[in-house]
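Okay, so here's just one chain, in structure tokens, the form predicted alone.
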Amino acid sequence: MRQVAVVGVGQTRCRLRREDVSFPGLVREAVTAALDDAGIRLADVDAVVFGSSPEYFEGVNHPEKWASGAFGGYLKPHMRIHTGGTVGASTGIAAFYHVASGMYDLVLAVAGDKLSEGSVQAGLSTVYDPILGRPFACGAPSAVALQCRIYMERSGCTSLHGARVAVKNRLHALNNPYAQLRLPDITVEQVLSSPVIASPLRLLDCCPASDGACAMVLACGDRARRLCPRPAWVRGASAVAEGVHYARREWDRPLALHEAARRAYAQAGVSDPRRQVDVAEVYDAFSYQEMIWYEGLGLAEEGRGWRLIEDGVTTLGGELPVNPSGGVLSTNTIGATAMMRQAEAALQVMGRAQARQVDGARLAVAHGWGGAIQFHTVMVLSSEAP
């Protein structure tokens, strides 16, 4: 396969709503701000990967259709990808592909919804199988809720690690323009005293629902060079996905997400990420969640997620950075998230992430979910070509 690089990232504001721009709109704000990040125009483009949630959250079908002439799908070739709350990641790792085979040397992708215009929670509770998942309708936070449980009950977390976690992230996300909570006086007991959504989780253990967009400029090798004095290499991707009912699956220990971290850090030649990762952006939609994470990708010992959070590893400033962007927990519009982890890496290993960015950031990682908490992607990118 052909050298990959991000050579440019364009993310909108994000917010609870909004109500200044359509939907196609705060795509193309999204797309104006990458192809300016990039130093083209769109006709440079050779094609373009789109994607967004299903249409119960944008509340529109083929919302693809609605704004290829907003993100510039009008008269090129074009893919849409929507794989739920990866969507964002599978729609990098897809433009990844479409370069690196050699079909393309310039790619656009782009994400984004607008959830203040659908029913999130319709969608959560109807989008599964209508005879062994619909009845349930219990949504996101009570599936995540038993997982959390689950991993408590193993591993000796407690609830104040969550709330560490909540307040870690919020206190990055001042650092970040375009995130939508940004909390600066929020301590670890205002999360443990806010109101129980299911139990563990409260409500600032969660993470918000969020209008926004982003954009990446992925090309090959030689235009890279190009185009962008530092681009963000891309040496790793991977999207694995595990099975919902089957008996004795431990929600706590993500398989799919080991075994797309394996496939990742083996085409990037990593062999010890705690040690050669500099900078994580982890899909940490509920607190306790970024703590399952770093074991699923290898970044702490099986069960000793908490030890991280408990010993500051994790902070801007500390060892082992994660989510110093602020995270899902503080900005969360489902279709372009999981873009937003891979963009922000990407800025990173750029050294363009500015009152964010981690001193000597040379290899990130970017980490999304979706589904039933089994379908998870991994991006490794580098400051160095492959």
Contents of the next structure:
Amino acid sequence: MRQVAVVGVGQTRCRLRREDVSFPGLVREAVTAALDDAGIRLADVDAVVFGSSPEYFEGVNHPEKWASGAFGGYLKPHMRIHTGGTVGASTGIAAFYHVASGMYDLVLAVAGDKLSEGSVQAGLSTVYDPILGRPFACGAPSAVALQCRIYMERSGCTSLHGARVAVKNRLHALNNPYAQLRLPDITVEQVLSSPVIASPLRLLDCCPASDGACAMVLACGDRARRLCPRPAWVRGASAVAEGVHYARREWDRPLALHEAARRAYAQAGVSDPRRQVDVAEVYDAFSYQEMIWYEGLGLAEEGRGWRLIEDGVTTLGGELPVNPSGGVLSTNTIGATAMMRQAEAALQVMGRAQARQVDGARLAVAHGWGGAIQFHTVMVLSSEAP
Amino acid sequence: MGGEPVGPAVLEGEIHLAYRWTTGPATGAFLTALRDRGVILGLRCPSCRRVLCPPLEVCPRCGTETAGEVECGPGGRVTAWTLVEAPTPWTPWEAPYALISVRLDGASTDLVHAVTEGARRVRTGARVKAVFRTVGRRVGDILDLEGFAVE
Ligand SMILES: [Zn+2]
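After the form predicted alone, can we look at the form predicted in complex with its partner chain?
The next block holds the full complex; its first chain is the one shown before.
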């Protein structure tokens, strides 16, 4: 496997509605930003990988057909990825495969969504199994609420811990110019008194819906060294699925996450993630999930994820900051969200995360989840080449 | 959503969802010009100088942002055609109508639309002319350009 690094990232500013641009125009913004960041032109790119969320969310079927001219797919090797909420990360991982395989030297990964154009929760409900699932479909929160309930009952995590995650990430978002939600005065009491969506999830435990896009430029070893003084080396990456109705679904201990983490860490030579990882960007669509992901990623002992919140370990300035960007709780385009985790992790190990920079970050992990919480992606990025 | 069970092997259902798609600056200007002025706009690519009609924000060939509106048509020449005898339930025209690819005068790319007057006389190379919705009934969608008439 060849050396691969992220050498440029681009994000749009995310908003509830971006009525100033069409969908192709939006992805174009992220592409232009990533190319500028990498110091290259579209003509330098060997191949393009594009991702967006399920078509029902935006009502544009086959959006790569519509947008390929705008994101630079014209007369280049080009493919679309879709894996629900993980799609942004799967797109980044597919671009990594493109370069690692030796097929291409410089690959553009781009993902985006304009969730304002449809009804997200109605669209999400079409994701449910058409034969056995639709009557129970009520967007994402009710399904995730089951997961959070199981986690709380098994681990001793309380609503206070969920609220503290919700506050932590919203305060982190104030350091990120690309984040959507700006809640400088948010308090734990506010979270705990916000309306219940599906118990135990309250409004402020939930992510917003966003219009936005993200792009990354990935390069092989020698190109990366020439283009970038401090590239973000992709040391390991894995995308793993489990089924929807498998009898052995353990919602709060997802096998797919454990397997994805095991594979990515093995590639990266990470044996003790809690000690080795400096910063993590996880897919915290709902506050409690962040603590479940700590455990799945080996950043906390099983059933003890909430302890990291209690001890302030994962706050910016703590020992192992998680979601210094503000995370998904502050911005969720779905299509680009999991790529934003990778892009933010890359910026951290490049030392370019500005006000949200974790001091001395050298090893970062980026996580995504999608489908019926059944797809998980893990990417390990480092300031050091393999 | 949901459905009426019609038997143990099959469930019928429908999905109804509402959307609102942002047209963006290029397509938005195109639709606005159709509605307000009965004019078909193209956009020029500053790199290859081609006039894209319908206009796109980015020239796919060059990767360059387009700039500079150009009025195209209302006349043009048919570059490909088919006479549709079996339409879909949502087709806005009575069959038979001709689906055409048309190179409008002043444009470098083709527009896909329909011939609604003289469909049976359509041939490759035939001259056609735009027919617009009556003033006062235009809504800002692609059917403000109702179709084309064979000259
Ligand atoms: Zn051009």
